[in-house]
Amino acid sequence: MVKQTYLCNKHIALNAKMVDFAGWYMPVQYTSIIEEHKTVRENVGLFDVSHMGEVFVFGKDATQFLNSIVPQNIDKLEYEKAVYCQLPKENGGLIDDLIIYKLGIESYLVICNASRVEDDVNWFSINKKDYDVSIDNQSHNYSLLAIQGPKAIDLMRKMGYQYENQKSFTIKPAVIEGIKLLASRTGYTGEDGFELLFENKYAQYLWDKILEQGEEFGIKPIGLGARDTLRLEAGLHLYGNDLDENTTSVEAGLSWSVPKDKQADYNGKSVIMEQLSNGVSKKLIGLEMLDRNIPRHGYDIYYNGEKIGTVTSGCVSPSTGKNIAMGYVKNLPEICTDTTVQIMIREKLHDAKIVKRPFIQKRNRV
């Protein structure tokens, strides 16, 4: 059975075009994906990513627990600041990607992407070991709304949230619309923006506040279609296509994120410190297309007449009008920035260039 957030009615009311995704009912678009993108780009939108897993882990040795389980240095994480990281099995391949907030001493909220929940509770519960920790999966208790633009902190403002100085990677508890939720300034678009964390019985009044609130801005309400676009464009992964159980961080370009000199060991610690020192075998990669074809997931690479890869995600870019694309190819020397490939579409190969990424400039730095 497919399952529904607490606002799967206001987005039929809206004539979403509506798509199972993870398992969801959820809103693709609701009017066309370009207008929504470039709405997100230019003032700001409202997304119900409700089926995203909310997982919270507290207990006298969670700080302990959760440092054992992914490479990011917790022990260091602050009160109120949040970090990004991966969830990595033995062989350092990834059950998923997370978002880790500290909520308080020895209490944490874990941000779970929609068809992962289980795996990832599955999988703290098996690392739980003799951990004094509690692990509560409290995702079907709570919804969430993204709001994200240029505009974001202006509606915010209006709605009367008082951490407008509030920084990149934080969450507060707050109160809007006189609700009481956590508010945290992180989004999955590369604009600045906020994510509304609540009970689900507030679900609909907050959206509709929201809206109302938000009319001066330009706001509308955004899809996955859209979401999937701005995530691209701004080089961020998407777990099931660019991340998965056979990759590891360094292969997917997550370096960044691995502290090199995190003393408590992990799952999967050896290879992605092994991988780090002596390189990989396969990377991930930025393309661009020179002709109009659009490279899709699944698309095969190749270079000199050879497979080398295959895409993962890939669509045209509304902000810049060009097709793009991201994948993984064998590490070889010569594979880099501006090199040519090719992107078998419909049995015929059609030139791409490597490029860096993100494919445009973020602004959600604060």
The other form holds:
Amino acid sequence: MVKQTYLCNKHIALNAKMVDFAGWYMPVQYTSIIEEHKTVRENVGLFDVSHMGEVFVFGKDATQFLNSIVPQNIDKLEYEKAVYCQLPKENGGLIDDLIIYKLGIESYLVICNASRVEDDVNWFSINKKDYDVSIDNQSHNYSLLAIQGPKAIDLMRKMGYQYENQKSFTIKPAVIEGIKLLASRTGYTGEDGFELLFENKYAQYLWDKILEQGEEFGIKPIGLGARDTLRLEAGLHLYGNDLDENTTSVEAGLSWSVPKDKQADYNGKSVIMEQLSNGVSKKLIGLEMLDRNIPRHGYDIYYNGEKIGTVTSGCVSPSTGKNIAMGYVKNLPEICTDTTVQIMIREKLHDAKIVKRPFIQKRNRV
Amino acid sequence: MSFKEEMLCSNSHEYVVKDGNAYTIGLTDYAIEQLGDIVFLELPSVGDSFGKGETFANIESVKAASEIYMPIAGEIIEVNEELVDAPEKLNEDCYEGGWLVKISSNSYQQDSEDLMTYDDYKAELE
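Right, and the form predicted together with its partner chain of this protein, after the form predicted on its own?
In what comes next, the whole complex appears, and the chain from above leads the way.
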């Protein structure tokens, strides 16, 4: 049975093209992916991301428990701060990537990918052991809206947001348009923005209110199609494409989110530490095509006539017009930035250059 | 008769219109709308021959790549080169200015038997 968010009727009324995504009936585009993408880069966009999972973790040992399942130092996470991390198995392969928010003393919110919520919760239960901790999957009770773009802050201010100076990767209880919710300054677009978490019953009211109040800032509803091109330009990984149970944090180029000095043990630590010291056999690279062909998920990457890897995400970058991709290749010293490789597209090899990620300049963040 | 009244459509959303001794081939507005923003188009060369149902071109939107099939067999006699450089024009017009190729064919009669009028094609979609 395909699930629907509490905003499904709104999407249909807006004439959105709907698709099945991770078991959810979701809007892929309302008007045009390119137009929606540019709206977020230039003004502000509204995303229904209620398919994402929300799991509350609390109890006497909550910090210790989370610290034992992710590479980040959860014991150093401050109140109202958030941290991006991965959920590795013993062999370092990834079950999911997450954002963990500290809501209070021994109280956390974990945001999971829609397709992974059940696996994550299972994994939490397996690893709960003797920790005194409650794992409360509230995904079905909460809606999540993302307001993203350079004018997101103007819109939030207009809607009565109290914390103008809220830092990136923090979360605060707030009141927006009279609704009590959690506002975090995070997103998946490479732009400044907010994600608002609240009970399902407010979803329709807030959706309409945000679109109405955002009109003067050029707001548009944004579908999953533009969400994908926005995150790829920003060099952000998509679980299922760029991350899975066969990739580790180090191979994925996420070593920055793996503290080397962490004392506590966690699943996969020995593999991750070994890879940090001795290197990895495959690595994630950014690619830019040198012709008009578009690299797509699953296309093979060649170097000197030999297959060296596979594209995991690719698209036309609506901001630059270039055709960009991420993929995994053998970790050879000659395969580095500016190296020209080839991608097999429709049985022909096409040149692509290895480039640094992100593919667009990072915006000023607060 | 208008372009739409003259054309015959395939199940896979290609159209063919008789144009003197030649046949103009393209994609229906429904297909273009389903694809979304068109960002890439690869057309064959003049002189290439294809059977009915064979892939003769490739099209990509932001979201996906698709093949385009010959609604009738024939030989390519003209290619809409302008579209290859600006495939986004297909989102505005996939008929008069947005045709893909013109072909010569001597099997129109038999190959067009399973093609539909635009009205029947639209009805089939609903």
